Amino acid sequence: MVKYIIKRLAMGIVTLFFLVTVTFFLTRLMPGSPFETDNISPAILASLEEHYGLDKPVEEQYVLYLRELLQGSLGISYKKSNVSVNDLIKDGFPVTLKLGLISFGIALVVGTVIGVWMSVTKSEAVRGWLLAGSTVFISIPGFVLAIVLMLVFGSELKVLPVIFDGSFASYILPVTALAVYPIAEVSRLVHSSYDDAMNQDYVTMARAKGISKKRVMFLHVLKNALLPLITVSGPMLAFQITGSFVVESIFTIPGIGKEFVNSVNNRDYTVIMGLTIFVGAIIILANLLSDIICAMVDPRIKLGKS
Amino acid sequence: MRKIKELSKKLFAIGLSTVMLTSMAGCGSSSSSTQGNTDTSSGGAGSGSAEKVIVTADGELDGSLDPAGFALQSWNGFARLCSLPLISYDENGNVLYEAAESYEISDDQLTYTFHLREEAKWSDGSAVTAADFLNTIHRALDSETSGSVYADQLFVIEGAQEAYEGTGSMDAVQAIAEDDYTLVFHLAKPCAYFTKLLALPVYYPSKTGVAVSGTDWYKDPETCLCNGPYMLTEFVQDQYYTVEKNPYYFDADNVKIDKIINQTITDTQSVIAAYTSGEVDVASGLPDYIETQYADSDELYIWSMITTTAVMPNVNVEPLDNELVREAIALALDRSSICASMGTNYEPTYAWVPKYMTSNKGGGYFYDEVSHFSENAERAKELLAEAGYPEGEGFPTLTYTYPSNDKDAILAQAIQAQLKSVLNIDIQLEAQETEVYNTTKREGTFELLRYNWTADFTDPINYLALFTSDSALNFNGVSDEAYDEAIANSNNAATQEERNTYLHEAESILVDENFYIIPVSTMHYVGLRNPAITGVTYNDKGESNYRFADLTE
């Protein structure tokens, strides 16, 4: 197990290294300077490039960047004076993390409840509606939902704030926008795996042994039905806590998703690269974590033996 | 034994998930404020409380608030609230005395002497002195630390260019504090538009000893001292900043607004939503459909940009080296239909100096003082035939290079279609990413290029000086003696009236006679403003100023 984790971590670092190298050279391959604006004079441009070390050969810049990276520094923003990428992450990530964890938690609980409900309900109508609902919400992109929520509850009804300010009310719309897709995803997954589990022999066996239906449903079946959920929850968690780019922009949430969008719009290369590396590292870690939890819960899974 | 091991594994897993869940729950309940900015939701105009608060919204803004640093749009908005230059101009081009109460120009036009207001104070109560203006100038000229994109606009001062380039010392820069309240500029050569340059950040004051390059002084209200109507009280990078009435502003009695919050909202939809929900009072940079939607509303406000978009022909490339060909292209375009396809906020223009640039001699726009060329499809065909390409026969396919974005793509396609239908010539379109496009432009490796210039300062020379043969920003290889002479004459003119004549002569050579540049359109920004806000004034760039604004019920 420990060996496996070390191996996975090492693989993660290699992946990150490739990520760094590719993004670095891709951003440098493009001709032109990040400081180019219509009105800038060539002398000033040269002086700015020199200030940020962009006049050095690309290989030298790359080595410098790697050296900085090893010391934990992701570089300085080209477009915001005196702002390091580390600062941006330090300020933005807690906000993104909080929103992501809340919506992830809600998605797990609500999604599981709806999924089980779909499976155990005797009413075809209820199941039909729930299925239809989850199909609709799994197909609506988060940003569309975010805009609709903003227009309805912000602009029209004026009951909830459009601009995120950290108050409880301002969490409601973005969390909803972020949670709806995973709720639909979780409910469908739980529904299908729950149905599978219901048809297993051990259910009949347990019932035959005289264990109450409720106990079988919620203890025996649910436990097994949730296994696939753990597998998908790693990537899902990573997705939720690395920030929904668009939802953060729409609700003006000062998280890293919004920073990402801005840095792309402004062509702020160091910020784009720094955030890519950071997000990449989180995705790698989250996947590893979900694999480990999976192996712990399900003895049939042997890590590193597949 | 095996069972115990399994059990412990399971317990660990359950424990881990519990920890995760509780951490989420914790997040849910403790909604500690991330920005503590409750005014945005409760504020807004006409709230009836004693405190008058305006919330404005801007998109993501680049740069810093240091006038000697990387000062771009963000500085511009901030400076209009919190900083006073020496003098400025109102929308009609009249001088407003700000930090200076008077100024004189020597007879040889080489020395400008500004007398500062002794009653002008920084927001900590200390005096604004000539040294504070030099603090910005010297820091901007220190190429090691400045990062200022406007440093070259200081080069009119004797010794400034040498100091920036490292060939001269900072002490030799002829911007001199004669005493605390007398600031003198000795210019390298006459510069009839020098007072217009004072609107640039590098000519604004920054407190000596406090505003130091390479530090974050402008993010901290303690060190970000202001000499304007408002002063910084809170700054949160990329989210918002708050300014409040500055009690030390020399005209503080006339400032009626207590607090202005500038909220950063990047998403256009969100800005509109925040405006409709009443969370912000002023929203700017909105899409053109807002103009139609709010056409009859007193909430709509329009900011006519001092900008020109043009087609730049490379005059060193065949057949664009032929004046007849350039003129044919200029006359063939139907600008009204081009602008109509781009949006209601675009309008045709027939001159290089923007439509809404105030005249150097004051009173009205430079554009309106003379007549310009006019479109004529028939004449365009004749011109092309005269050039040796009747009905476009034998005309090579030219490439039109433009930066890759929606509006410029529409413009490019419209130009392509019109030149095909009127002149029967083929234009190949090449969209490039902004940096690539800028490099193409700078290196002059284009045939036809979308060219746009937005005014740095409000004098026609800002546009006309670009095309002198020694200009570093002359990208299409214009080299015309008559033009250079007209510009030189304008710089040496004794009066602004005389200078005005030379400037028009220069523009006529540039556009109407030679079509070195083919003007197409200008644009305005669309904004929404709570009608309860009154008393908004405008500067010579048409930008709103909330200095004497008020909130009515």
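Given the structure is predicted, the values throughout are model-derived calculations rather than measurements. Under this definition, the rigid core comprises the largest set of C-alpha atoms superposing within 1.5 Å between the forms. Numbering follows the first chain given and starts at 1. Compared with the form predicted on its own:
- A movement of the C-alpha atom of residue 56 reaching 2 angstroms or beyond is seen between these two forms when the two forms are aligned on their rigid core.
- A displacement of 2 angstroms or greater separates the C-alpha positions of residue 28 between these two forms, with the rigid core held in common.
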Contents of the next structure:
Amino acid sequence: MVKYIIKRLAMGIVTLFFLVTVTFFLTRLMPGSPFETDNISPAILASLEEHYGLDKPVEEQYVLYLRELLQGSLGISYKKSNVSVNDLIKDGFPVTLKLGLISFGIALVVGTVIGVWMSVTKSEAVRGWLLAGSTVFISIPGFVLAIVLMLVFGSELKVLPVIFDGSFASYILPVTALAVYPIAEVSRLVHSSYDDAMNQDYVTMARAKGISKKRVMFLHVLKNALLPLITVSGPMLAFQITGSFVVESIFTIPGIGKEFVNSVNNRDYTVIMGLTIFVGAIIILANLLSDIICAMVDPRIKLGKS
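Can I get the form predicted on its own as well, since the one above is the form predicted in complex with its partner chain?
One chain, no partners, no other molecules: that is all that follows.
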């Protein structure tokens, strides 16, 4: 397993390198300058670009950025004076992480319950409604649902706050907007894997040995049915953390998502780069973690041979 982890980490570093390279040159292709405004003179604009090294050839800028990156520095924001990208992540990520973990936990629990319910219910009507609901909600983007929830429960009914203030109530709408899609995805995945597990030979043998139906369903079937869910949990967790960017902007949540959206609008190159690298690292580590957990749960998986 150690050899596999080292191999995956090496692949992750190579992936991050390509991500850094592609993102760097794409930001430089963005039209205009980070300091360009309607009331700034050409002389001041040139002075600012010289101060931040934007007057140098793009290849030289790239080398200088890599040197800073290897020293652990993600640079200084062009729009926030003397504020480093490291500090922006340090201040904003705890909020984004909390929001992502809450929605992720809710999605796993509720989605699993609904998926098992779809498999064990004897009512075709109930199964049909649950399947239809999961199909509908899996097709609705989170930011669209966020706007709908804001309009209905914030503007019309006025029962929940639409501006995030850190209170329990202010978490309800953004968490709901983030959790609905993965709930639908998890429920469909668990439903499919649970049905497959129920048709396996070990279930028939267990029942033939006199093991109770409930014991078979929850001790044997559910354990094997959840393996595909564990496989996708890593990417799903990364998506919950990074997919909150637009939702954070809608509800004015002070996380890294809001900073990322603002940095794109403001052409703040260093913030775009820093947050992209940070998010990429999260996705790589989350995928690695899910693979390791799968191997621990199912001994049949041999990571060293992957």
